[in-house]
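Form predicted alone, single chain, as structure tokens, below.
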Amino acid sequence: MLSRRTALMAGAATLATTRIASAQARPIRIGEINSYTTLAAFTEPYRKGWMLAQEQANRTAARPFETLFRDDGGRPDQALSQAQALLSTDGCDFLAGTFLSNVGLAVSDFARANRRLFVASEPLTDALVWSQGHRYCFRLRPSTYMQAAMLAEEAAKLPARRWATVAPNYEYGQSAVRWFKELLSRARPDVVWVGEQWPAQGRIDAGATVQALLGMQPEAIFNATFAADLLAFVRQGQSRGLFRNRAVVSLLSGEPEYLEPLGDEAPEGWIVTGYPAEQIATPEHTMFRDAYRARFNELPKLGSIVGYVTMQAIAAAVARAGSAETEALVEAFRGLTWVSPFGPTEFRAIDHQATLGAYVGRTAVRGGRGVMVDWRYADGRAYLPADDIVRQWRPQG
């Protein structure tokens, strides 16, 4: 017969194993929060691009990934309701996703209040990681800086002189514009800027914004709008002639999302950033295009990649880890590698940056439908800052 203090022991192991079990058993609950309903030709891939991911680590993972997605209406005080419900009602272990600047960097000050892990996927505000950055945030999709620098590098090589920028009045824009000009001019000293056009995100009046930039005259036009602005400033620069004999360089025009609704109106010979997904022949982008084709029957847009190189990360986080606890998972993140469908890709340690890189090229119009051309894959890591400068931007910690 077992003694009393046997029994006690017995029951104890019993209790520790159940405890074990069960934590292992657990799903790792991750909250993700995103412009839902306001940008859904983005969000909508972006989140088959995410669940595809998922299936693929759960295939293997230790404890099984749970997504809980939300909608901040592309509100800050919105996404803010949302983290908090999450992280106290909803049980996640921690946040990621956002699209709108404005909104990334309200959910990154939330992450850095109650330090929680935030892995903003789409945000492109430079702030999220250097004059904001913090120990619990990371970002994925090459910022403002990165790909204004890619931009800049193409637009040196033309002969146009006299300048003239649109971008929206938010954060995103002003970044974009602040970086283009000054790289550019920087390549170009004999540049001259003529001119800046700054209608409201979603509330372009394209008509007036045209005709302000016809009367500056500009040789070239640097151009950051998207979505239903970029839709809207296309068909009236068209109508009016803004383009004709005038060179373009528009930063995200190249993305899928965007291009593709123009059809037969999209604009030829603008230099873009974008993702020609069709023509990109790697054997690790080839891997993901097949499978989310299988998976969803249609081609992956630009979204579709942010998505999935998301989860895709987090998982490798995860497994580096060995933990969803988050300063495990803060420092798993730091200097993280793997290879994402656009090639190898890194975390940054200095500035909690990835190294993903953006495709360069130019609008052309093939079979009635907009689409890159002479393009090339612009490695995040040859257009980042170098140390020294980061930590100037960067607070410490």
Partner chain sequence: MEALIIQALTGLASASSLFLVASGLSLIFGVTRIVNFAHGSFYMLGAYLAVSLLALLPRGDPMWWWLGVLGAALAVGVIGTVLEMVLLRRIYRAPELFQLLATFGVVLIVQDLVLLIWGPQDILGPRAPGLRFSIEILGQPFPVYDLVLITIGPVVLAGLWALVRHTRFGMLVRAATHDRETVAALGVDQRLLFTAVFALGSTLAGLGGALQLPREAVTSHMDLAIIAEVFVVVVVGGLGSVPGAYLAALLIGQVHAFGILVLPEITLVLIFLVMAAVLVVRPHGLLGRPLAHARGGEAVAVLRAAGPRVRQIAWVALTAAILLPLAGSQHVVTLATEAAVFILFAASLHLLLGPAGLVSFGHAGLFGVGAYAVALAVKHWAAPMAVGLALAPFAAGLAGAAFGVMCAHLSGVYLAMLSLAFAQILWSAAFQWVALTGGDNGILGVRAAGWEGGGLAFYYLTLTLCLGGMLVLRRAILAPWGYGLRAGRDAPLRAAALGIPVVRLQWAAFAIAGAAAGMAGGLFAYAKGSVFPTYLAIPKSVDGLLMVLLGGIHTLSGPLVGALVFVGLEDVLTRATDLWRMALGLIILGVVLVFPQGVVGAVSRRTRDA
Second form
Amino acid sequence: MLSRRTALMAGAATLATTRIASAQARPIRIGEINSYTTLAAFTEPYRKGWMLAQEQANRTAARPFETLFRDDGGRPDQALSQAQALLSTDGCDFLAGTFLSNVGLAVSDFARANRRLFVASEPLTDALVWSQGHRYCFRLRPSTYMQAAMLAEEAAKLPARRWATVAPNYEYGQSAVRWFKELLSRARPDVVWVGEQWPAQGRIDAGATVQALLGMQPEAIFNATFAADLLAFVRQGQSRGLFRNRAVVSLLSGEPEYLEPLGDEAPEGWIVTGYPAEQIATPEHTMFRDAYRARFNELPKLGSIVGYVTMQAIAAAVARAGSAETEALVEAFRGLTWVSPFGPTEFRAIDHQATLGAYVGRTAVRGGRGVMVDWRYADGRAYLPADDIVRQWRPQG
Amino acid sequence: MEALIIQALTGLASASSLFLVASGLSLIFGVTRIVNFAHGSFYMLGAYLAVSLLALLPRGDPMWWWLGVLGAALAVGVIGTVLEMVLLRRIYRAPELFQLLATFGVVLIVQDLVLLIWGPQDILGPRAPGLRFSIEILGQPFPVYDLVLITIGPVVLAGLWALVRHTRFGMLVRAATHDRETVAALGVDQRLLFTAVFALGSTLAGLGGALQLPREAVTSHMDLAIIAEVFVVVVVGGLGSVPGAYLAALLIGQVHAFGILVLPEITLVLIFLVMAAVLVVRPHGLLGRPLAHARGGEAVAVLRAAGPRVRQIAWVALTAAILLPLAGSQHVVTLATEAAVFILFAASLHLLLGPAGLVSFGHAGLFGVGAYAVALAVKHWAAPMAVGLALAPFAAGLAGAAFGVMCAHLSGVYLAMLSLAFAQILWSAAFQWVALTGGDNGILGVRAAGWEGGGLAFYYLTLTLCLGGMLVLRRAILAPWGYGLRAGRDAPLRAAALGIPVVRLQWAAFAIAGAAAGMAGGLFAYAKGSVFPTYLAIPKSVDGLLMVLLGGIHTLSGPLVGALVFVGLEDVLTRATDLWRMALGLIILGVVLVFPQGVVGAVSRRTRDA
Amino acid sequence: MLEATDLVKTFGGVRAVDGVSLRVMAGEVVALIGPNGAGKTTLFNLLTGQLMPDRGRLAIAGVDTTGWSPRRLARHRVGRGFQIAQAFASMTVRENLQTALVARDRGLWRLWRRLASTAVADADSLLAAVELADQADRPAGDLAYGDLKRLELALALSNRPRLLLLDEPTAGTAPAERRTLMTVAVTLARRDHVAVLFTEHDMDVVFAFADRVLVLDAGKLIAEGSPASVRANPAVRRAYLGSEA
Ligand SMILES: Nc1ncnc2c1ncn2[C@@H]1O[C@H](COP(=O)(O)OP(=O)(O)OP(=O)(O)O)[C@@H](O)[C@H]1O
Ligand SMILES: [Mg+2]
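Can you swap the form predicted alone for the form predicted together with the partner chain?
And the full complex, kicking off with our chain again.
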């Protein structure tokens, strides 16, 4: 009840501020596209984080921000229709958002063709900033490559030599496995890869997959499944003894979105990338977490961070550019630095990738909940390839 | 060896869950002839309701757990009954497939309801108390719960078998499935029978969902994840055959389990390959028999060329379309381009669904072939637009012809399912042949200078090609060829006795519809500037079905109106609300109840009566 | 015109047609009678290619047509009327005939020319012949059953048959209607010297129109001859005793 009232009041407050502000200047309109219906577990906290950042920015901004949130239904073509409508009918100044890699790429391609800015928040595909990178697209989240690199670094320290992989069968899973194998093999030439499993995204046949992995008799497993697939995989793996005496290195599994539903069945001792929201005690993060809690009465999830930081970066870039005009904004984004809840962050000029990192640690069960322990912040900067390699990968000009 | 046995056991456990859901669908189809898309929603509701019920009941006691699961299944049964009584019962006399539209509306509504009620988080439901441990089988730990599931399958099978073989209800079910006249002759209240079968079928689906709790996460995607697979099981087993469903579930379960060992990359498409193979060898599935003809009493309207009134309206509409860019914004032009593309797409599907009487659930496959033909030509040869737009209908026409050969001997829902398999196989090629197609990241930068999607030039080109294409299709439908097709649909025996080469005409229909869909797909690729596997995916095929059915199957302007309505609705709703699926679902139900002949069907009926 | 030799068809264990041999001459009108389930329709289906015989041979107009498809037989000018009328419900009565006529003339592969303007005169004359001209523009799906049987007859006649096989052309119609229907059929057939084989349950109709009668029981021909001789045949009486008086 209390939370609803505060939310209402906050809502009224935003309304009031926008009204006062709009008397001063036309708001800067952001067209935000995401998978609100198909990936609500991520995108709901995402939108909350975004709104929080927008409210904070609007307290000081010369021109207030206004965001139109649109659903892409998980389909690139629908996202493209939305992008078109947001720019032409709704008069948005630029585009942002997206979760799925293919949706991100579609909108990015649209932005390139139309010379409009697109700030991609979540899509992980490397292509977005490298092989398909271009002047008008920036991406916030650490990419598949970066997160695979973070995990490969940890994996190299393990004694295990026989590795198996399991990943969803689409670009994200494929490139995660490819990079992890390449980077780990480079660090540990003695590693042998004993097998791969490629369950279909969202349709894992967990029992059979686990059984197949058991048959490969690996010493360690690299996992890139997430969401519902991960839950089923963990459950079947536990009951069939897959994780007994085996190291597991797992992409994204430390994110609250995926760890929380596991409850007391969360696996122990997996090396994961994620976000231990309640434990991070840096001043910037504490400030964010407290504000988020006050506003929504819950702990932030990783989606909240992504939404918050994207909007934060946009506000910083607009302030730097002094305008919402595309070319000026692009220049402002290149090399933009700001302090996110994860610490100082930068949008690299060389490939438009943000240096936002991820937390790498181990999973454990505490008080009937899965948590991350022994974690550290892996700054994205340290897990990006050398500049000359980036220049090879990214079309120049 | 031990590993293989364990793998087989795992496959058996999956087979049991599949069977529970599939048997219900098979019964419902056999008796009511409804392709019930909402069956996946029943399954999902079973799981969610079980989560909620079990949260209320005392924890840790096996008895309460099982009661909770049963309670959830029964609750779903009640939901199914209500659905049948308030919705489906009113539309049994509408054209075949119209019920499909209604059940799809239900799917959309349930998806949003589930999000509203249970929230977006995936839920890991409670495991069965007392069955959480594993036992050693051949030196490998194996979950006891899976062993329980393995036995539940045959138990339910035996129960259903006894019900169908040895009760009056069962006799009616069999009669309704294979010999409709008997049911009518017995003076049975068909409505009661339909309701009872729906109740039973949905209860089974709910039970299947609830029993999955210990095995996998409860998510708002469960419905669509299971439905395609269950369709496969039902079709492979033979529609209406419960033992067939069990056999097919066993087969599919094992294909999954061992497919993972041998070819882990193609698990998704493997079951569709199996289905295609089974249907080619046994056109009625493993244990299926030819079904009695669909429900009688369906009103088949006479197709008419446009009268003067309709012509007037058409000219006005065309003028409006040409002048549109003057008035509208960029977005309106884009939208109109898209609408034109979908008009041709819907018209091509209508050729199959309507005059040819060939139900295709995989029409997006042909659309996608056109789109990918363009994209690949642009990417690899930098082909100019003229080449791309020639290639698209050609490639898709060939694909359509190939498909026509494959399913020449099939009809009805079997044909629909084979077309679904065909499209899924194409989809998985687009999805997984990353080197050629870029996988799910698609192919970007499909553009031709001067003809940008959203530009005026491209709009007029699309308008010309799509409306032109639609008129050609229309003309062909009113030509002897189209009459020959309809003759084959209306009375195949008579057509054959008159020397009408029905199979060849149908084959041509596939090729022509393929070419038209391919043209639409090619234009769509240019309009969007990129192509993705979603263009060939099931939801796109369903969109096409929605357009045709919304407009009305038995009219010539149905697909046009249906496509316009659909594109307009989708645009307005997705921009207005996050609950657009529910809104769309409700509108679909409204249309189904108010205009059981589709929008155009209703209008023309009214004007004719007046 | 039609010569069938030793035709056999079994369904599961049932010998629906069991060694039937028969001949029908050009210009001859022959009735095939027998109790319900005797195998009449099955025999017709064998003669028109809807079913493949397990054994036996079939010759029509001096050509061995064993194993031919219905379509090929239609081209060979075999006309078929169905026991349960089979018309194209989504077309008007005239369109039904236009379609049939276009099919006969192998004009179905035209994708551009409208059917509406094709074969109108021929269609209308056939309709007039079966006294259905006033219904030409009605949807076939809306016809009264008697009219549907007329349309059925017109369709069977549409390919200028030299052999006409009519399976209960009058079934389901009123007694008065039966006579008119048969009169139409037989008059046309005699005019064009067509061989006719028809089945019929109404004995008055059989004796009024048939030159010769074949009696089928349990898949076997048990009698053959003029209407009067068949009527007197004790075996025929026995076969009918169970089912009909
Ligand atoms: N497709 C089939 N499968 C199995 N049995 C069949 C089939 N068609 C006919 N039969 C059987 O063959 C026998 C002959 O049937 P048919 O329809 O030829 O008889 P009929 O003389 O035409 O009867 P009626 O006077 O009722 O029309 C019957 O016992 C029937 O049950
Ligand atoms: Mg008969």
